[in-house]
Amino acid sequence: MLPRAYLPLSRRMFVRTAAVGTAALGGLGLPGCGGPASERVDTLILGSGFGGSITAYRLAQAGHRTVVLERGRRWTVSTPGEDVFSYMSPGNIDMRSTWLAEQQPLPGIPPSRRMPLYTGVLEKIYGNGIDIVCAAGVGGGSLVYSGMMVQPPQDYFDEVFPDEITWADMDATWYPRVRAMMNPGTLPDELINRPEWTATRLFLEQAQNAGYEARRLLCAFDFEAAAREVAEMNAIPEMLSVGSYIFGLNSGAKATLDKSYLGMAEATGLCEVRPLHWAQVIRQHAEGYSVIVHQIDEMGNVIAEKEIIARRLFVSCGTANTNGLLLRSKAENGLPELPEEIGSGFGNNGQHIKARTNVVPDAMAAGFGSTQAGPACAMLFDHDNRIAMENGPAPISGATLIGTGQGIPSGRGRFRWDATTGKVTVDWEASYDAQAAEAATNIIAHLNEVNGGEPIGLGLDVSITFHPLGGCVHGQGVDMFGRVNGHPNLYVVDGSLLPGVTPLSNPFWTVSANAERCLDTIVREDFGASV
C-alpha cells in the first residue's frame, strides 16, 4: 500500500510502504516512475456536496456529461434500519464516524478508545485559533446535517453580501428552487408532543417565555420516516429518537443528495460519480486543467494514482478542502497565477455552542427523559443582538439543553496551505466574532434567568465551527458566479463563495441557492444552454 494522502507518514506506515518496494510503486504510476495513467473528460467536478451535486444536476439537465470525484465512500441506506452509519452516543461511536483519524471529531463527547483509520463521514481540520468540522462521502454535508432551512433576514443579508447578489432575487427565485428540490417539512405535532421530543418542545416554550421569536423550522427531512422509527422500533433501531443523528441516520430520514440533485443527475446517464477518488493537486494544462487524483480504499490507503485532464473544472470540495486544494496547487506551481485573494475572507458563521442544565424543576426532571430526539429543527431569534440560536438535541441525560448560536462575525480569517504538514489550516482570532460569542452567552443567561437553569460547559464552548464559509468570496478572486479570475473554465461552486457568514441562519439553504444562481448563468453563458 501507498501512504495515505494528506497525512503525515507514521513509522508504522513508513515501514509498510517501504516494504512494497520500488517496482511495485512504479506499477501504480507514481511521479518519477513512469507517471500516472491519464484520462480526458470534458467537465470534471471535484466534490459531491451541495455545490457539486447541484452543478452535476444542472449540467446533466442541459445535456452535458460530467465526472464527479468524491474522496469519501458511498453511504446508501437501501432498507430502513440497516446498519450503515455509526451511532453517536458515547461508547457506541465507531470508525464510520470519522475521516481518517483515531478519535471522533465532535466536541463535548468524552474521548473513546482509539479507532482504526477509516473513511468516515466527518473530518476535523485543526487551525490556528479555530478548528473546522466538515463532511466526507457521496452527498457531502447532506450526510451529516439536520436539514435546517433558514433564510437570513433581509437587512443582515444585504449588509454582508455584495450588491450584485440581492436578497430579493434570492428570495424570489433561488431559495424556492432549492426548496422544491429538497421537499422540506416541519416537525409535526404528532412527534413534538411525544416524550422523546420533550427537549425540542421545552426549548421553544422557554424561548417564548423569555420574549424571543421562536419557531419550528423547515427541514429537508422525511418526518414520516422519523415516525416509523418510533412506531417500528423492532425493525428500525432507535437513532433519531435518541438524538443520534449527526453521523447519519439508518432510517433514511435525511434528505441526502443521493436522493435528490445527485441521484437525479446520475439517473440521466450523463453523470458518473467516482467515490474514494481524492483530488490532490490541480495543474494548468494545454487542454484545460490536469488533476492528480489518488484512488483510495476505505482505510485511506492509496491504491492508484491517476491524472484526469478536463477542459472545464468545477472545484466543489467544501469550503476548507476547496481552499486547501487551490492553495496547495498554487504553492506547488500547478496554478501559479491563482489570485492572491484566494484563501481570504474565511468566517465561522458566528457559531458558538452553549449549554444550560437543570432547565426544569427537580420534580419534572424524571419526565424529561434520558435522551433527546432530533433533528435540530427549532430556532430562536434575537434580532436586536444579531444572533439566532438553534436547539441541538443530543444523546445526553439529565435536564440539559444545548443551543448553537449563529451570529455575524465582524472580522475574517484566512486559509493557508501548510507544506510541512501537508494539510490546509486556517488563521483566526477570537476578536473576529467576540460580539457573536457574547450574544450567545447572553441568550443562555436570559433563558436561565426567566425559566430557571444554569450554564454548563460540557466541553462544548471551544473554538470550532461546523459552518466554515469563504476563502473564494464573490468579488475577491472570483466573479459573481464562481469563475476564478484569470483562469478560463475554472470554477468554484460551494460555501467558499459566501462572505464568511449566512446571518442568523444555517448555511446549507443559502449555499445551495447561490449554487443554483451561479449555475443558471454558467450553463447559459459558458455552455450555451439554459436550465
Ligand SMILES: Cc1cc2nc3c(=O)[nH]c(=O)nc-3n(C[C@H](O)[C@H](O)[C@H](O)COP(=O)(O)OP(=O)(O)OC[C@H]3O[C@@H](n4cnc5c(N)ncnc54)[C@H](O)[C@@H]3O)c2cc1C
Second form
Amino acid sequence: MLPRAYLPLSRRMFVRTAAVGTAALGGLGLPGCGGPASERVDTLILGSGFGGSITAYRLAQAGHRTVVLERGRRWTVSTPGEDVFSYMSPGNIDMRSTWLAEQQPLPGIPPSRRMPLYTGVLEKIYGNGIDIVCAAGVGGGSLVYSGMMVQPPQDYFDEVFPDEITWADMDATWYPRVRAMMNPGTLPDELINRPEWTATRLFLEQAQNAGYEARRLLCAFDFEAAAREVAEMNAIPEMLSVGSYIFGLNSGAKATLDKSYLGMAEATGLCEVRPLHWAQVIRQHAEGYSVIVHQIDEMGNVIAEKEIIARRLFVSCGTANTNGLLLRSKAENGLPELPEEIGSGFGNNGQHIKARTNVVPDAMAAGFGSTQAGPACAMLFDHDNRIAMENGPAPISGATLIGTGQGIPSGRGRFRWDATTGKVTVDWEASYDAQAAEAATNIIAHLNEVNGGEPIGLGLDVSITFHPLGGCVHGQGVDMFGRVNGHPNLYVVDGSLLPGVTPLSNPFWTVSANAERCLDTIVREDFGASV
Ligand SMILES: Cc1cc2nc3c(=O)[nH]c(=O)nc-3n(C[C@H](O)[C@H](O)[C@H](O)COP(=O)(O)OP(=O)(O)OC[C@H]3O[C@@H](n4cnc5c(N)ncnc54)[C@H](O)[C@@H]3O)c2cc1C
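Having seen the form predicted on its own, please provide the structure of the form predicted together with the named molecule.
Next comes the full complex, this chain leading.
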C-alpha cells in the first residue's frame, strides 16, 4: 500500500518508484518506468455533489458519456432504520461521521474519543480566521444537508451577482428546474404539532411574536415517509425519520442525489461513478487534461495510483476542494497559466451559529422532554438587517434553540494551497462579515427580550461555515458558464462559481440552479446538442 502522507506529486512518484521497485509497481498495474497506468476518457467529472451530479445528468441526457470520480464512498439506505450512517448525539458519534480525521468536525459537541481514520461524510478544513465543514461521499452535500430550499430575495441577489446572471431568469427557469428534480415538501402539521418538533414550533411562534417574517421552508425531504414512520411507531428513535440528519440519515427520507440527478445519470448507462477515487492534481496534456488519481480503501489508504487523460474536464469538488485542487495543480506546474483570480472571492455566506436557552419557563411542559427532531426546515427573515436565521434542531436537552444566521459578508477571503501541509487553506478576517455577526447577535437578543430566554455559547460561536462559496467566481478567471479562461474544455461547476454568498439563504438551490444554467449553455455550445 502507498502511504497517505502528502508529498508534491512529482517527488512522491520518484520516492515510491525508488522505494518499492518495479515488481511492486507491476502489482499495482503501473508500468515499470514509474508512471501510473493511464486511461483515456472523453469527459471526466471530479466530484459527485450538486455540481457534478447535475453535469453528469444533463450530459447523459444529451447523449454524452461521462466518468465521475468521487473521493468518498457510496452510502445506501436500503431499509429505513438500517445502521448506515453515524449517530449524531454526543457519545454515539463514530468514524463514519468524519473524513480522515480523529475528531468529528461539528462545533458545539464535546470532543469525542479519538476515532480511527475513515472515509466518513464530513470534512473539516482548517483556515486562517475561519474553518470550513464540507461533505465527502457519493452525492456530496446531499448526504449531510438538511435539504433547506430558499431563494435569495431579488434585491440582494442583484447586489452580489454579476449583471449577466439575472434573478428573473433564475426564478423563471433554473430554480424551478431544480425544484422539479428534488421534489421537496414542507414539514406537515401532523408532525410540527408533536412534542418532538417543539423546538421548530416555538422557533416560529417566538420569531413571529418578535415581529419577524418566519415560515416553514421547502425542504428536499420526504416528509410523507417520515410521517408514516412516526405514525407506525408513535415515536422517533434517533436512527429513524429525522433525528441524526447531519451525519447522514438512516431513514432514507432525505432527498439525496442518488435518488435524483446522479441516479438518473447512472440509469442512462452513459455515466459511470467511481467512488473512493480521489483526484490529486491536474496537468495540461496534448489531448486535454491529465488527472492523477488515488484509488483509496475505506480507511483512506492508497491502493492504486492512476492517470486519466480527459478531452474535457469538469471540476466539481465543492468550493474548498475545487479551489484546493486547482491551486495545487498550479503550484505543481500542472496548470501554470491558471488565472490569477482563481482562489479569490471566497465568502462564508455570512454564516453565524447562535443559541438561546430557557426559552420557555417550563421545558418539560412545553415538550422539550423529547429528543428534538429535524430536519432544519424553518427560517425567520430580517430584511432590514440583511440576514435570515434558520432553526437548527439538535439532539440536546433543555429549552434551547439553535439559530444559524445567513447574512451578507462585505469582504472576501482567499484560498491558498499550503505545500507544507499538502492541504488547501483559506485566509479570512472577522471584519469581512462583522455586520452579519452583529445582526445574528441582535436577533438572539431581540427574541430573548420579547419571549424570555438568554444567550448561551455552547461552543457554537466560533468562526466556521458549512456554506463555503466562491474562489472561481463568474467573471473572475471563469466565464459566466464555468469555462476557465485560457483553458479550453476545462470547466468549474459547483459552489465556487458563486460570489461568496447566496444572500439570506442556504446555498444548494442556487448552486444547483446555476449549474443547470451553465450546463444548458455548455451542452448546446460546446458539445453540440441541446438539453
Ligand atoms: C452539514 C451541512 C448541512 C447543509 N445543509 C444545507 C441545507 O439544508 N440547504 C442548503 O441549501 N445547503 C446546505 N448545505 C450546503 C450544501 O451542502 C452545499 O452548498 C452544496 O453541497 C454545494 O454543492 P457543490 O456541488 O458545490 O459541492 P458538494 O455537494 O460538496 O460536492 C463536492 C463533492 O466532491 C467530492 N470531492 C472533493 N474533492 C475531490 C477530489 N479531489 N476528487 C474527487 N472527489 C472530490 C466531495 O467528496 C463531494 O462529494 C449544508 C452543508 C453542510 C456541510
